[in-house]
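Listed next as structure tokens is one chain, alone, in the form predicted on its own.
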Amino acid sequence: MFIASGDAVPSFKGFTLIMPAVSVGNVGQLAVDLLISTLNMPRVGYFHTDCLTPMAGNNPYTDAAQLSTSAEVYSHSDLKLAVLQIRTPIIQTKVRSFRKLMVSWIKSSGFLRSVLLSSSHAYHRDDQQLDGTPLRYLLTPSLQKEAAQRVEELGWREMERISAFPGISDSEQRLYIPGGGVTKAFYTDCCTEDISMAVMLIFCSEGDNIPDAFALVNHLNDWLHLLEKPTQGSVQWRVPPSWRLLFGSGIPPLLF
């Protein structure tokens, strides 16, 4: 259940939502990481739930004596926009509790739509998905009517469906998102759901994926256009103080 920071209940109608998926590389979640600390968001509630993995740890964006959890929600009331911060992986019993849980909150927030951030395994693409750009997308039934024109105009790819029985028959196309923990049937849920909501992907692998998610945040503000890019160059994301230690602390001098 979402649990409000303060003792006012956060409204969040006509908002947009942007979350990532616990998927390959953690590409999402460095990605909401760039959000939340470039637009210096206020943290206002988190989730109290047996889905995920417990944690608690230092706020990753400033010095601040505040504990952090393992999901957390932001906003910025001037641009309509929240962030769902996951930092831990959903528990594998409890997917489908996670996924409905995400899909009522989504609804009875009022959401005017949900952005999905997620990664894919780059090593898993067949011939068609080699060729380009590794950034995809997915639209919901409920979002073609609003961005299909939108995503047209930015030349962005669809991700494709490939032959669920490769190099025997073609006839039968599927969904394939291998890495992509929840992306996959959480876009199914929406589209059952009638929600609005958008999946951004990229191929990955994992390894340093810092630049992937620069790549991610970057395709998703051609879009919603949360900061100005400018004439040159590209948006200037703040990269949190956390980061700091994605690699651990160093090798300790005293060992050699």
Second form
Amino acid sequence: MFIASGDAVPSFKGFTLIMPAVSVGNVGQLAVDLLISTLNMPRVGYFHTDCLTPMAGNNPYTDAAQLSTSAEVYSHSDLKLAVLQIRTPIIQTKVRSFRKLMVSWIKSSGFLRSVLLSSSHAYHRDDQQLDGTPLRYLLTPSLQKEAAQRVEELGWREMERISAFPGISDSEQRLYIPGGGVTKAFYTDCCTEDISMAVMLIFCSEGDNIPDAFALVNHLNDWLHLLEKPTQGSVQWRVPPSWRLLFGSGIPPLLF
Amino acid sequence: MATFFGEVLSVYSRAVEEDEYDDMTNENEEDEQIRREIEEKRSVDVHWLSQTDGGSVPCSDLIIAVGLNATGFISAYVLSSGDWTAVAWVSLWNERSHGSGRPDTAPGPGEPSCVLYQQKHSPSVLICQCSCYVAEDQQFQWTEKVLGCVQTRDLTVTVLSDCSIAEYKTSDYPSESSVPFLRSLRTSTHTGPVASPALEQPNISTGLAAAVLSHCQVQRIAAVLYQCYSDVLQPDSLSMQTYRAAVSAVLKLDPSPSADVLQKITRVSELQSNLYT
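Could you drop in the structure for the form predicted together with its partner chain? We only have the form predicted on its own so far.
Now the full complex is given, and it begins with the chain already shown.
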């Protein structure tokens, strides 16, 4: 449930919501970190729920001591942008209630559209998916009208439906997002609930997923223009200080 | 998956395979009933030993101890003075802590448990000693139930927790002489003095301690967490010592801990090493 961190309850009417799916390589979460950090977005509330494993730490975006929890909402009123960051896995038995919670929050907040940043196992790509860019998108029917043309201009590729029984029959096609966590189920929920939602995902493998996060967030920026792209090169994203020591502590001096 | 160094690691994904979700969508009434029953079994409840009027207990300070060193410290330094009485206990069931057989009987002495103690001469201080395992899906509920039974106005929560030094991330390797040490995390509404340096990025706290802290942050309750980083797996008196400064800000501590209790807590680890006996 959303709880405002200040005294006033923020209004998200007409805002765009960006949120990650806890998926392979945590790419969505890393991309969201880049957005919050670069746009210097203030925290406006918490997403306090029993569906996520608890976590507490100091502010991941500055070195100042300010407590952060497992899921928080950040906002940028000029850009009409709200970002939900999820920092811990969803408790397995509560995935369904988490999806329900998200759907009802999106509906009650009056978001113009939502974007789910996600990823999928690269090794599960089939032959048609192996070729070209690793980035894919999905639009719910209610966003189709608004965004379909723009997406076509950008030359994006829609996530392919693959055969349910490859080699036997190609008549039954289904959406398959392995390693995507709630992505597929949440997308299906949004389709049936008539929510304007886009999924943006990247095929990746576990490891150092920072390059994947940059690719995904640049891809998102091509569409939403959150940050001005310089004529030369790409947007300078600000890496938050909490990304330090991603691969462990310093080396023990006794080793040498 | 082979790594750079050639060792073979079992690959696991932080994301759950989606097929599991597919299964859950075609569940029938029976599945739902089983799910409900499991949920019921895993519920957390606070039982009061003395009759209360059902309202929340007035309380100025609540100390919650989680982890071997923290609970050991409470036993040896605080509860041993004899000035404390057990007032309530928390019943829960999960794979690793089966409770006390029946959910309506209080845990016996020495059993892993969650017990709330009250000081006899100043009843506004409560201590919750949690020595049993609280599963991930129960931590949120545990926090709501335990904090729900005390008055949150003017309440200060102090959480004592411990962690292995292996989990501590720092750009310079921690030297042996500095271990064990204490780090703190506090909610925005906690403005009082803190007995240790703040927990640095990118270190975090997880588990029950984090659940309590998150709840307090969201509900604007003043709370501070002291996390002890220790290099000993079993409880040891040196690690317990680190909490002294933190707790003496709330309570008057005995200058010397109870040797008997301390011995009992630390002896458990000695017995396991029987190579030369």
